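Only one chain comes next, encoded as structure tokens, the form predicted on its own.
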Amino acid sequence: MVIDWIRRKQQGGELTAEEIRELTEGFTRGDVPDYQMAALLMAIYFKGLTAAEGKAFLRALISSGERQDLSGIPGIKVDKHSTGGVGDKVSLVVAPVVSSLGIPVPMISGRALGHTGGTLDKLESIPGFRTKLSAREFRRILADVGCVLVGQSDSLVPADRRLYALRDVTSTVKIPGLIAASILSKKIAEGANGLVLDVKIGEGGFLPNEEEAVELAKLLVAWAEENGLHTVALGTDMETPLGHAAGNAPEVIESLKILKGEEPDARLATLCELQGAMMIWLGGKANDLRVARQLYREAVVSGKAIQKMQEIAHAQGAAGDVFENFEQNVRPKKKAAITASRSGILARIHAQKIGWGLVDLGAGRKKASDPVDPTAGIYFVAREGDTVKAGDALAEVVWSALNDAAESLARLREAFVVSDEPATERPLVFFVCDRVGCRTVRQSEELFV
């Protein structure tokens, strides 16, 4: 039966909703082996999914487990999700900020996918932090603390967890219908009422150009709204790494500094404020984004944001003082500098090369069973557009688990391009989509008007 479905997709045919339901249920139970599902994914990758098939996958993923009933928790529940990038730690910042303002934030996140980082892996670099909770624990922590940060459990969209891992290791991530079904199944099943989506554009994500990103954003917004999930989607730049650090513990360290009000990377700070403000607006705490942005800033300056992050971590198993000595507790055993081979302008930092270099270093996975080195990562000393001299430090690479990192370091060095030509400027935000439609944006400040 599954062989017939594989053959039909190879020939460009369409699966019925019932067949997709049976396929998903069988795969979740283990009756459909990985090799058959991988063959089907490859056929879908090349032949595509119809809108009806994509929606059928969404329904099948949701129904593979329980749906949270959060109606007993007061307030509009709002979540945020990114399609994946390099150095993208926005979720780690906005979740505690928004929650500190009295908006419940139920957040189900994923692990590293391909060359992109995963929020769960970052959270699990925090000693004691539990991302696998029962449905009862999920609701209790959300009610008590106002935010819960978890992954798919055995009871909540278990089919997506298995499918997500298989897509990662079979290079079949870039299937728009399955990207949309994967993201939205978790958000709908978790019981969220509002959602901010960050659709990444550029080599550091999975969508290389604006046109493909707009199509995915439209798909996500339409399917979300059909399921009662009020959604706003942004198209943002992922051609170069975001922030001063990439890796798991290194990104947590940078996020904590932002939550404490320390000076962040300008592009990262803007993106956090913008997405946080949108969550605050969706959560009903502000009538427009300008007021929401001010509330966001006040939450950071007042110390409420970092305090909320401490509360979340403690509620999910970490020690109450886990962040006081966090850098010491995740200190890497090894480090190496990447230096400029010539003088000139740092014209480019290739996000995808950084991502794959970090996978080689142990920050991500080449296969689903691979362990992750939480300390592995990179700190950027110079940024695109900086003038450098031969021998100047461009970045510091850190890790603990890998014995011989020569190949990883060589791959990371290739990501840095020093040239006589200036860096190409790209907008941080390309577009915004909501239930009304999509509009082009070239300056992020346009969104606060």
Contents of the next structure:
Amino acid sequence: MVIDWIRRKQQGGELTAEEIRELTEGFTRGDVPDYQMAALLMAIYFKGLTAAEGKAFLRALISSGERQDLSGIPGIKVDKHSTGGVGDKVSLVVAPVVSSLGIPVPMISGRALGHTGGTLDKLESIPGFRTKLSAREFRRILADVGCVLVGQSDSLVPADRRLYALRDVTSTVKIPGLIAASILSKKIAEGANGLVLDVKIGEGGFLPNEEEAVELAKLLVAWAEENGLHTVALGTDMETPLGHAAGNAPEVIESLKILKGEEPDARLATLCELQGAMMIWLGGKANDLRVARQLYREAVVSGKAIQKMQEIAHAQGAAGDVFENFEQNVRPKKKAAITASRSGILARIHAQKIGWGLVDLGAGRKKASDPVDPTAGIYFVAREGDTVKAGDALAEVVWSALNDAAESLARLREAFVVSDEPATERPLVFFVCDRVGCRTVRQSEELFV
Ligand code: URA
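Moving on from the form predicted on its own, kindly provide the form predicted together with uracil (URA) as a structure.
Next comes the full complex, this chain leading.
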């Protein structure tokens, strides 16, 4: 049967909703082997999915586990998700900020996918932090703490857990219908009422250009709204890594600094404030984004946001003082500098090359069973547009597990382009879509008026 479905998709045919349900159930039970699912995914990668097939995958993923009823927990439950990027740690920042304002944040996230990082792997670099919780624990921690940060499990979208892991290592992530089904299945199953989406545009994500990103954003908003999930989707730049660090523990370290109100990277700070403000607005705590941004800033300055992060980590298994000595506890065993080979302007840091270089270094997986080195990552010393001299440090690479990192370092080095030409300025935010439609944005400040 599965072989007929593979053949049909190879020939550009369509699967019925019933077939997709049967396939997903069989795959989740382990009756459909990975090799057949991988072949089917590759056929879909080349031939595409119809909207009906995409929606059937969404329904099948949701019903593979328990759909959470959070009506017993007061308040509008709000979540956020990114389609995936390099250095994108916004979830680690906005979840505690928003929940510290009394808005419940139930968040099911994913692991590293392809060359992009994953919130779960970042959280698991925190010693003791458990991301695999039962549905009952998920609801209890949300009710007690106001935020819960987990991964798919046997009860929470198990089919997405298996499919996501397989797509990661078979280079079949970039299928818009499956990206939408994967993201929304988690958000609908977890019981959220509101959702902020960040659709990443550029080589560091899965959508290379604005047109494809708008199409995916429209699909995500339409399918979310059909399922009662009030959704706003932003299209934002992912040509270059976001923030000062990429890698699991390095991104947690950077997020903790932002939560403590320390000076963050300007583009990262803007994206955190924008997405956080949208969540606060969706959560009903502010009538407009300007007021919501003010609440966001107060939560950071007052110390409530970092305190909430500590509460979440503690509730999910980490020691109460886990963040006090966090940097020392995840100290990498090895480090190497990337230096400028010539003088000039740092015109480009290629996000995708950084992403694959980090996978090589051990921050992501080449096979589903690969362990992840939580300490592996990169700190950017120079940023696009900086003038540098030959020999100046551009970045520091850190890791612990890999014995010979020469190839990874070479790959990471290739990501940096020093030239005589100035760096090309790119907008941070390209568009915003909601149930009314999509509009082009070029200055993120436009969204706060
Ligand atoms: N995030 C997800 O949860 N799924 C995808 O397919 C891509 C990004």
